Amino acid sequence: MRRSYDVIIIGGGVQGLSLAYNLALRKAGKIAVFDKSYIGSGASGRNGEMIRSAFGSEEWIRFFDTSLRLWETLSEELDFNVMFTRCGYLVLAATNDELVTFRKLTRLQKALGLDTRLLSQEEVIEWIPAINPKMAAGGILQPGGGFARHDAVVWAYEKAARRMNVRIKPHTEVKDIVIDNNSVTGVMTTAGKISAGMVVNAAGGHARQIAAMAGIDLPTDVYRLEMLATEPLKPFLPWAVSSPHTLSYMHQTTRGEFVGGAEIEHLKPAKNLRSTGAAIQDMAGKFVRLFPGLGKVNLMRQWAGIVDMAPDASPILGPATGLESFVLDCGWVYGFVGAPAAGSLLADYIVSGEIPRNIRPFHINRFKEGKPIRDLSLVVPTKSTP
């Protein structure tokens, strides 16, 4: 281990890997990615998988939009299969209500470039016959999107990294954030000190925990997210679908395996990946729901990852404010989704200096200004009430 680094990356997920990548592409010097367990090991290899650009809000809209073009050749890009399937993604509304508000979400969609269109209850069960048609009043198709495996994703980012001689140190946990001046200078790990020009934190659900370290504090709070993966079926889910009325979202691998996550409403924050018999139980009932033909299915495997999530569920990117060389990379909740764009765009402001306009919205300067990012196509769990 070198004992200075141009850039420090904490976090060896997919969002501190597709960073690192960035970084070695525009020689940026030399740079090293610190976690303190295996690369991966977060919420990296335990997301839904899922890919749209189809939001809610312009921000999410323009920001999103960048990173699923970046996925539509990232195996390329990479030399690694990242299995990205452009098999289609539906919004699905439940009600008439939501069909309204979608209608208003597709004109935004189409004013800003997107390829998206409205369907109607018929359309949806006619592609969909599996589906409750109770739960089905249409939605919002984007043909372009989609879902990747998360851990090729990794593997594919961490492979590229490497060949470009980025540092990769699992097992290397920073102990914390070395100032001066009111400047980072390097971090203090388990390996000993090593200095940096600049250090970015990329800790994923560890987040909060590292700025701290730096006098920062992220306005956020952990979570666990359960996910659930069936016994192969026989092809009925042609599309990846997200339903906001139930908190759920879902697709057909092409093993047939149904693999889905919903969220419990009014979740209590918590850093432990122990499953619970209370989210399977949710989980389970909001399927058969919208699927009744899952009813008499197989479970095969359940899990848990955590996640760091601000008060809009919205990332927080760029540079800390009142510190310098110390930049953020936290809040993600869609990070999987996100993690091409971010890491190409805050690559671009560490090389050149300048906020690419796409991530200046998601400062985390945008709470104290009263100015947070909200999109009506999430699907999050809300707080819990005291």
Contents of the next structure:
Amino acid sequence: MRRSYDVIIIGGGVQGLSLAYNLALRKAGKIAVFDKSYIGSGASGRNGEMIRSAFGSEEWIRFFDTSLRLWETLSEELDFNVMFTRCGYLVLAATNDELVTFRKLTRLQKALGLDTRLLSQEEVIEWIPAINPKMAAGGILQPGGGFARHDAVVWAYEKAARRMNVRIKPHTEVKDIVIDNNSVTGVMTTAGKISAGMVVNAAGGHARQIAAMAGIDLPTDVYRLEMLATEPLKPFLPWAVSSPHTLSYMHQTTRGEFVGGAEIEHLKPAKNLRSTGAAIQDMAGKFVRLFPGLGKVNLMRQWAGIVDMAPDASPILGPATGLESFVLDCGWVYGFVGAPAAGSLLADYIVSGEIPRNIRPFHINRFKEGKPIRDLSLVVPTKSTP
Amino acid sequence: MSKKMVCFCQDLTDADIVRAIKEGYDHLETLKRFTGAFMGPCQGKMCAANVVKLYAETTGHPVEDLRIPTMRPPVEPISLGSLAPEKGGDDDA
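Same protein, the form predicted in complex with the partner chain this time rather than the form predicted on its own?
Whole complex next, starting from this chain.
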């Protein structure tokens, strides 16, 4: 095995692989990706796989719309079908108060160039007759959003990166970060010491542990997010749907399964991937409230993934503070939809030394500077919103 | 290769599994995600033994060294309605 690289990326998930691919595309030298398990073993293969840029803050909209534009041509770019189904994405309002807020958000989205529109209660019911009218006051529809096959996206980036000579090493765990003179110079792995000009932390749910090896205390906690899939059903859900009111999200796969997840309001930090009774009751209750017909439908499977989440649920992107040659690509909750933009913009940063405008607000210093990001359209509880 | 069904939920044959392994989905977990074996309505109850045996024969990994993908709850399909709490929902208020 080669003992020296220009860039080493820790984490073989959709983030690390997108970045590796984008670095190779920019001819950034010799690149390697390490993962302690198989490729795509973490949250990259456990998420809701939904795609939108219709968020509720300028920072999120600008960043995720960069991603949406990349999603549009991703299958072609990577020469692998990621099965991006552009069926549309609905952010559902449950109450009239919420709809008033959403009306303001569509104005912000339009001003930033997004194609979104506010739907009335009647329009939502017309498109989704199965929805409970008491849970649907209207919503924001983004016709260009939808969902993609999460595993296919991981493999697409992996194969494209390998074709450009990126070395991808599954089952190779990083045990320590090597630091020399306040600068990261390599990693200690289960396959020995490997030196690097730069090291990127893209370790997903384990990013906090990796940062700690470099002496950096990320302002994050590890949470377990759980999901379910039902038996296959005839198509009834035309769009991917998020419901901020119930902290839930859902779509119907091309195989017909209803797939979704929900967060309980007071999430407590957790470390393992065990499915819980509290989560299945919460999800079942919310989904049956939203779609009463689902009450008779069978649950097929339940699973969990972990995220290492910041208090504002926003990602932490860019160079670390107080340590040279260490880049953060972590704090992800919406990491699946954000991967094309994060890989592209962080690669731009690594190659040029300039932090691109659309990732600047996500720098780790925002916490010290008291500038957390506030987005009103998320389906995870944040500590910065009441 | 003959055409033997190994996964009845996703209509997978032995040839489908061997082809997937040769295409690089050569870990049981990635093989599961690529083919859909273990993930249909049976959730592995019918296919696991077939797929694991064929995987072991194709890759040369001894069966006893393999970690079968996690069996997810529920043990048997159960309706969402029976799991949902009876009350509590702002639409009922």
